[in-house]
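First, one chain by itself in structure tokens, the form predicted alone.
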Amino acid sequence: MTSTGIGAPVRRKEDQRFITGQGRYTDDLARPGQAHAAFVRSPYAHARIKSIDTSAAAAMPGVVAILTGDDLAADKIGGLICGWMIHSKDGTPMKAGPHPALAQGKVRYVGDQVAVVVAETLAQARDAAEAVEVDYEPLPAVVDTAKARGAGAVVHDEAPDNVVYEWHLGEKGATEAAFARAKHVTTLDITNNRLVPNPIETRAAIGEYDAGTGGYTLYTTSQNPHLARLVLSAFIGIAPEHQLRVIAPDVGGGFGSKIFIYAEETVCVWAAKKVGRPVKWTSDRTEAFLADAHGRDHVTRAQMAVDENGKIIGLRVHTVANLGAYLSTFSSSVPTYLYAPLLSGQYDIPAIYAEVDGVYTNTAPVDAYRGAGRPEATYVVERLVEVTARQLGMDPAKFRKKNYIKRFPHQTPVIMNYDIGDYAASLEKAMEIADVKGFGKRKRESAKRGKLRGMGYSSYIEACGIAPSQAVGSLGAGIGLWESAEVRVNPTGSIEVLTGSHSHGQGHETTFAQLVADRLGVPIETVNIVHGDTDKVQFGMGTYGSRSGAVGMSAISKAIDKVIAKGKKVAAYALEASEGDIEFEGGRFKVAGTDRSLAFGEVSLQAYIAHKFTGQDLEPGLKEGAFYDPTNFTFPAGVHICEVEIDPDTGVTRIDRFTAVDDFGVVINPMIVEGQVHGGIAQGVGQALMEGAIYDESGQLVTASYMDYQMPRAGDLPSFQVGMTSTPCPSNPLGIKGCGEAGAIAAPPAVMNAITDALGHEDIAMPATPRAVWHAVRRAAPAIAAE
């Protein structure tokens, strides 16, 4: 290992810019001639469209033009897909509704895009914005996800029953089965709170067109520009492929929320060449609360049956998960193919079946969220393994080890095919760390104090890198989920690597150029990582899922193993010796057996100037690409830990330590690694104790705003205390598993198995509001008064 290779602490690169402020992010661009735009949203959850009136709003200074869902079906343009076919257990195929980008007859939520409005100024398009007359009709709304299914309020003609599919996975006569012979059979009703990703840089785009060329231009905060280019092209009919360019410059943020194709974006660059202008649109805060697609919303039922022996032999989960009123991009996908799959867990249950609702309501689309299906998944193992333990009077560790897998492979019966891993080390290392030992003395120095403490574990498991292709499509994947990675080595020596993954926080300009470093031996400086433009970089599939690492640099890895093959070509032209004889090391070239050698660089200038090989069976330059497309989806898992003080006057909860010990295979970069279990948890600790997105009956979000919608701050944590264990994945050539979503799937569990742990009781959801809490321990009173 070099002292910047795999393996290494690196400072990531990238901060530089961003903390002396000099990233250029979507909205730091200024397009020559650019007009400014902003939408007309609806104020009604659901209403017909009766008629709209600009003329009051056109005729108001700056005002360019004013466009509407007649305008956009006028020019042909389609409506917004989902990219993901669920079929319900009939065979049927998912109910979808149509999408346009600017609503079409019908509003169906709270900020659904009705018109828009471009005009010289931004504060000129808010302001005729204000001034569109739009007569709507108000029709009744459904936003309860337990009530959607037959309303009254059909949010699609498509579904008059609001129901999008009825699907299921598992066996569900051996799960019978298991549930009629068992011992104990443990019953939760589980709610999964929704939530706003509130990245710090809200959604933006620029949309541009060159009358010269016919060619179009978007701008746009994407964590995935080719797919966006490739579904506006193909499928919403803005331009052909090759005529529109997407550029995703510096993104701050996604957590998934900016995987999706948006109708501001799609709107934006059709509206270009109808102004003959630039068009540029940045999200406020509240739009992004009212627009931007939301995470999580599931209502469950889950059961769990144990034999005599204290051993798992059956879970059974009905799930409704909304999906808000349109389908988004993948949102079909993520409480089906994303969630029930790792209903396992971690454990060795020989019989599980799932049964998932997707259901149209009157509130905005709910899509992938950080952890996207994992989070909820693991939510639902967790509490059941913890509430059963304590049922049947064993402890949670021990209740957890006795039933963790511990042979590897292991098939579960819900498709997944884990290939490796070490749970019980996980478990032994995350006790020690948190002195699990100590909890007693704890607790009961936080009783003489008029405190209640508990402790809650949660041990995940998540599938990343979505892979390999033919498996996904086989699940209804409208695309493949390979990487590709080009690497170009300059006559000097230097490298752009171009890949087809991005970066929206995650420090890949860094770890992907110390893993350069380290194959090729050159200094971590002679290294850029190119992302995020279509016209530069070969197609790709992007960031999400924790694929960055274990695709996408395993596509970077094998780009490297054919340049280090042509490397050794050039070498033995210039040494004068056989191919065969030439191995590299370190950075250089040698000849077996000699002190004949060549440093990389001076390999690379030789394969430019190619005086040696010119006519020979070798082509001059170095540059070579690669396409990854794994064998598997890769298996993070880990052992979190948390432990709270509750006081009971009040309900405040207060996270007095939190442990996590992960198992992500190879790690390139421990300190980012750290960064991202940190971040994460922070997010899982917000959805556990205070986050929460809630609409009145109307469908109003009467949590628009961060004085309704608390976001986790520094005081609300403790110093996290991480650790790491390390079973290689085998599944692709780096042994990564990836990290990005570890601590938002395992943090809301930890924590809420501490609150109950604490309370003495399971009667309590997320969020655990002080005011939540409170009210349980009033409901604990006796079991409190009587410890």
Given for the second form:
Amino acid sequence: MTSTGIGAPVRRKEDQRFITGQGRYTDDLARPGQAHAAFVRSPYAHARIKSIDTSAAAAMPGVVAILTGDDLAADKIGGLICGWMIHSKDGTPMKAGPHPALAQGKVRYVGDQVAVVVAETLAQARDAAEAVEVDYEPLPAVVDTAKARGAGAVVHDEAPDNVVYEWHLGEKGATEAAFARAKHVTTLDITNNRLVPNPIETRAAIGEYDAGTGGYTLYTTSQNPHLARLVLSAFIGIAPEHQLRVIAPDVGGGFGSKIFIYAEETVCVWAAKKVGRPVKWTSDRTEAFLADAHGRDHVTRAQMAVDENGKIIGLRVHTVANLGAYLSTFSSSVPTYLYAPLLSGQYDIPAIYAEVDGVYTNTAPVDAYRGAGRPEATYVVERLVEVTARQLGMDPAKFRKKNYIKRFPHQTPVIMNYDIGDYAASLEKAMEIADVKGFGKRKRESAKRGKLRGMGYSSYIEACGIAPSQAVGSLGAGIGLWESAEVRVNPTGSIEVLTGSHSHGQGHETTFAQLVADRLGVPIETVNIVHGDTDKVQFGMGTYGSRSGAVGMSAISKAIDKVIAKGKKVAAYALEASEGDIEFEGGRFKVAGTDRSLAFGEVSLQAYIAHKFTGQDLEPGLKEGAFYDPTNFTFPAGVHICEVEIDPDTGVTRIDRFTAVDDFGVVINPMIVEGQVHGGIAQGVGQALMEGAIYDESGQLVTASYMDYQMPRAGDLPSFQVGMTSTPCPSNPLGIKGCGEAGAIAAPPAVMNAITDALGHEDIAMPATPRAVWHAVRRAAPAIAAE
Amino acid sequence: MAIVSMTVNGKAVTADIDPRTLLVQFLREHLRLTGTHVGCDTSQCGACVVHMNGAAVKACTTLALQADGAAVTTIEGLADGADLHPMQAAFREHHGLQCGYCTPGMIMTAVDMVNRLGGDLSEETIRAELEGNICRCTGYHNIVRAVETGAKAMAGGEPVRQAAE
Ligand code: FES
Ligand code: FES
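Based on the form predicted alone presented above, generate the structure block for the form predicted in complex with its partner chain.
Zooming out: every chain and molecule, the one shown earlier first.
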């Protein structure tokens, strides 16, 4: 391993600009002549719009234009789309209502966009937005996930009972048979709390129109600018694809929430032509709470069947998933194909049957948030496993070990074919780091101080490296999920890599350069990673689902293979040797068995001057592209162990220690990977202990600021103990599995298993706030009994 | 409109502004110093922290007029030319940032913490002192390491070791 190659903790190339205040985020940009947009948003969860009177607002200082849904309709601008078709068990397609970028006739959640005011300054735009008079006729609203079906309020006429789909996966008959012969059945009612992703950079957009060329430019906070361009062009109809440039400059975190194509950027780019000036919008935090896609929000009844030997023989799940008021870009897939296929966890379970009802409510759209479906599945499986072990009187680690999948590849009953793993290795390592042996002693010490101590495990698995295009296509995706790369070698030997992946904190400018430096034997300083601009980079699919390493870097690796192959041809001409005799090693092209060789930079120069090329059989230049389509998902897995101490007098839970041991396959940069684990755990702990988006009965979001929605702060968390094991992924050329979501997936059940261990009963839901814990401490009797 | 004058990163500036202009807007929009960020509207996240007369303030909750006559330092003014401030170097060395959005505020808060409390800071102190700064990416683990190291370096101890890029 070199100091900058694969496996080295290389310090990040991108940091210099961020630590000196030279980052360029969307809101940092000021386009010449730009005007500012402010949205008029619905104060009601559900209402008919009787009229919109803009006359007073239009007369206010600085107002340039006020646009409504009628203007969108007149310009034949299409609605926002959901790109994944789900079919119900009876074969019928999901029931999707329209999603106009500015409301047409009705508003369906608090924050729904009704109109946009464009003005000279932001303050003027906001002042005028307040003066737009909208006459609403309020309608009954439904917000509760469990009560959405058949509620008095009908969110969309297309789905009269508010049910978007009734989907299922697995074998119903086999699962019922397993439950019929079970010795023990565990039943849990589980709520997976609604979260708001909350990247610290809020969303922003600047739309721009060039009357000379007829071309549009959209600067926006996107995790996938090409996808945004495709949707804005082909579906929403803003401009033909080649006339729309989408630039996602530095992006301040995404966690899924910046995958989606939202109303605001659509409106900014459309309005830019209408007003003839760039139009800029930056979300404030309250708007982000109201209008960013939320995550999770499941209500589930889950059951596990176990035979007389303590072997899991069946799993049965019924989940109601709140999809909000409209179907966001990928929302339909999150509680279905990103959820139920992970219900086997790390366990050999012969029969699984899952039913998922997706429902509309008068709340913000719900879509992918870090982990997307997989945290929900892991929470179900790991709570069931822990509770089952407790009810059987078995040690939870031993119960897990007994039921782990031990032979690979392993076909689960729910689509996934696990290629490789060693779950016991991660468990043992985690138990050692966490000092599980010393737990009893620590628990007694806590008890002496009047405190309750508990320990909880989480053995998670996720499906990453999303995903083989054919597979997702057969499951209803409207897109393929390959990735692209171009490796552009300059005459002097320096290199630009154009990638379809997008970095918004992941450090691609460093890790991708490490791969190139390692493979081509060039200094890492001479490699530049280019991303986030559809005019520069070939079509690509972007970054989410821990896919940039496994899929994005595999594409780069393929392109590097081609660069080396072409380099050998060039070297053969330059060295007057036969191509078959050229070897590439340590950054030099050599004639085998001789001391004749050329450095990489010499070959790149030869490729461009082409003086030694004879005839037409070798083209000048050294630039290669590749599209990589994965052949399988990747399966990162690991074991997290959380230990908590609860103060029964205050209900405050302190995380005493948190251990994570993960198997991510090959790791390019352990420093960055550990950072991803830390951040994921923090978000998972946030879900377990403090975060929760709460709508009141009328549909008002009562947690719409950092005063009301508790984000994890430094003082809420301990330092983490992170270890790794490795079984390299066999399905991609680099052996990478992906690491971005692991912590957010693994942590919630680890924390809740620890809290319920400390409490001695299972009757507490996330978030386990001090108030919830205080009450739970006083509820002695276990509410959940074995059947 | 109102006239405001202050020194920003050592340079005197004067402008005629709408009196409701916030210090963060003045820095970002009038002076185009966009390193100071905005992450919330309730004075909670600390993305906007700058130094005013040597003390950390949240520029999102300070009117530009309140800084009249003051000396303001932003993240852009922290390094000494090409030489990073030790706290900046420590954030890079310990991978104390991912998306970088909270980072300017974190660094300005950390420098202020050392100015007030000295270079020998316990993990508990650092975590408590970061109460007003939210990071969604790092889980704070490496931010704590960075502040520990940066604090020691500021107090005249070890310079921050720079690993290979
Ligand atoms: S922007 Fe100042 S505290 Fe959030
Ligand atoms: S590094 Fe992204 S918010 Fe802190």
